[in-house]
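First comes one chain, alone, set out as structure tokens in the form predicted on its own.
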Amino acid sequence: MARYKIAIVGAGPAGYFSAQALQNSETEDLTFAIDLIERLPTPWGLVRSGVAPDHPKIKTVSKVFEKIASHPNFRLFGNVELGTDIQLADLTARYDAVIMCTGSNIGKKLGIPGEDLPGSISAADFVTWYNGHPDYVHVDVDLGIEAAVIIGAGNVAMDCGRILALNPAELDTTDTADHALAKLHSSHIRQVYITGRRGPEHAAFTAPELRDLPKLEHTDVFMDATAIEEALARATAEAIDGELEKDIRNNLEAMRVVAEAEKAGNDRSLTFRFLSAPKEILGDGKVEEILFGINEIRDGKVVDTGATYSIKCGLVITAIGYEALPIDGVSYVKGKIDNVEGRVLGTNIYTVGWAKRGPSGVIGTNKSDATDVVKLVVEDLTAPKVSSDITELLISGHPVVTQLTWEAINAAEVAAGEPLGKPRVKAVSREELLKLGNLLA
């Protein structure tokens, strides 16, 4: 029997899901020994950092997660960063393959005049801001102002957008980060604007989010029917044989929901504008108002018309796509790992999800890259290194998050929820982390 050491780089979905096409590949003759390393006392990426509080189903892949985890040949290795703790080429030394699961955490810019101004953040920043990460608990988020653009129109964007417009009482029972949660009750916003510069036919929202809009309680979300109605025409026009594509179709339709929708006149809203570039912030030391460009559809392509107009706001969050951050050893390029399929030629270092493809699909589209992966790397096999493991790597006293502390934390904050009818309060500083697993005093 041929047992193969593998290290997985990353405790998010694709890297569960790594470790999960590993465990379904193993037969009698072939077996793997998987590490699975992650930077934060916490797994899970995010499902835990990223997945808005307000839409728990999302969450429960944690289930599957934790099913991964129960089989014998996996560890966690979490508290442990690579490029600090441990190099790279340590790791591809000691284990037949490496699986990059690292991710995509850097939010990408504008690159318009007045971005820097206080006010003007990402949504890689806010997300992870009211999620409790503990590298973003201390965010400067001003919400001390009336009204806040969003950029971009994406999942990312509308979850921006409706954690901003909602009443923050619906959030009183979800996982939200309690410091978020204190300054979202106190927040003065009532108007919040989604835009993005294409067509809605061209957004990248998904129906099912489309359709919660309207579920909205406390929040009034405008869309304009008509644009609505000239999308559909002209993407029924571009379709072949007039058929429309599944996704297109589906939002379209959830979009008319949304702007036939009755308004109850609440003073909260969230609205949507197309066909709106971001040209520059504007403001005398902080955001104050936001100039853009008016786009039109000619021909198929998205136009400046040379128009323009502004909206007078104290917060923008750019919710344009994210890069990955470069890790000593692997090459990046457009912001993801340099790599065919999946491998990463030359080496013994492959990668999966966001770090692969870049910030593209739902969670689940990691399972089938995943799956796709390790066929390359059960295909690449030779015969099974004999060398010792990460274990050798660390510093004697570093604290490792192991499966057991990790289930001993998840296991804390979840008792500290029960209370307050949340499914858990999370601890959001590495040193609070570790002492609910026991690892510091």
Ligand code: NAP
Contents of the next structure:
Amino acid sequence: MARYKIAIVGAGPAGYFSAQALQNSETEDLTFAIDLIERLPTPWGLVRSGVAPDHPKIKTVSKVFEKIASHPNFRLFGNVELGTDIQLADLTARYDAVIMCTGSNIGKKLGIPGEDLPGSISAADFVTWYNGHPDYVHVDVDLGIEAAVIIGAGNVAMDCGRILALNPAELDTTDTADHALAKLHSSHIRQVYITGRRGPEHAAFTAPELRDLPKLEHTDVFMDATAIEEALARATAEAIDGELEKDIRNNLEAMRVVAEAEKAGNDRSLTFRFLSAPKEILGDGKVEEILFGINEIRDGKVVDTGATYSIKCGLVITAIGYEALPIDGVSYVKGKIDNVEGRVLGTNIYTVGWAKRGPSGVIGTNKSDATDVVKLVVEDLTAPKVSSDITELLISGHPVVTQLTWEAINAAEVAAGEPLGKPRVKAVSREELLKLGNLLA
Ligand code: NAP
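After the form predicted on its own, can we look at the form predicted in complex with the ligand?
Next comes the full complex, this chain leading.
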């Protein structure tokens, strides 16, 4: 019987699904010892610090993660940072394979004038701020203004727009971080715009997110019905045999429902603007206005008409995708780990998830991704390495969040939420988290 040591770096969905794929590949002759290394004191990655707090159903996947973690071949090493507490070379030397599941956490930049003005922030900072990620608690989010504009027509833009536009009372029974919930309650924002540079037919939203919009009780949602019908006509004309792709059809149908829904006259609004390309963010020392070029679709191509319009606003959030923050010892191309189908060629390093394929797909996409890459890991295995345990490498006294420690942190957060009707109250600093795990006095 061969037992192989596998290190997984990054305890988000890609990390857990990689562990699960390894567990599913075990046979009588092939077993694994899996160490999951995570720089934060908390696991679950985007499920904790990315998924919008008003979407608790999506977070139930954490139950699957905890089942994976309960397997006897699994160990968690939380609060252990690659490059600081441990080096990638230490892992490649000791483990038979290292699977990098480190995601992409830097927001892409627009590259337009005014982007660095105060009041212009990335969704990468805003989402982690309201979700209580320890590194983003102090992001300066100015909500003392009337209007906010989100750039991008994807699900992250949708999350940012919804969180700003809904009545914050709707978040009171969620796990929104306390500091963010307090600030949202005192927010002056009443108009939120979500803008896409192409047409409604090209939007990257998914239909379930669009179908959720009419459920916002205290916010009127505006989409231009004519723009949706024009998009439908264009997309149908371009479709093979006039048969619209299912995703486009579902999206446009959901948009039509939003456009036609009766408005309740709420003072809070969420307005969608398509064919709007951001040109410049204007303001004297802070964001005051954003200028858009008006695009049109000509012969299936997006063309700048030369005309412009602007929206007065005090906050601009850019939600146009993410890139990976490079980690020493592995090369990156276009914001992703340089890999061929998950193999980092010439090494025993592999990659799964957004670090491998870029920021695309939903949480479940990482499951099939992990299964495919783990097949390659198994295919490449030779004789198991004889090596010392990773614990020898960690500085003595360094507080490591094991699975048991995490369970204590998790239980304490959930218990704190119970009397308030919340799924949990998040601890938002490393110190607080380590205290909950009894690793700090
Ligand atoms: P995304 O889906 O790739 O959307 C990015 C958006 O930014 C697109 O509309 C894109 O427009 C636009 N964009 C890119 N560059 C731009 C530029 N220079 N100027 C203006 N617009 C620009 O990315 P995402 O929203 O960050 O989401 C990442 C992944 O997470 C997606 O797969 C998403 O579905 C998933 N996610 C899922 C959920 C959920 O299931 N509830 C929630 C959040 C995120 P073009 O198409 O014109 O390039």
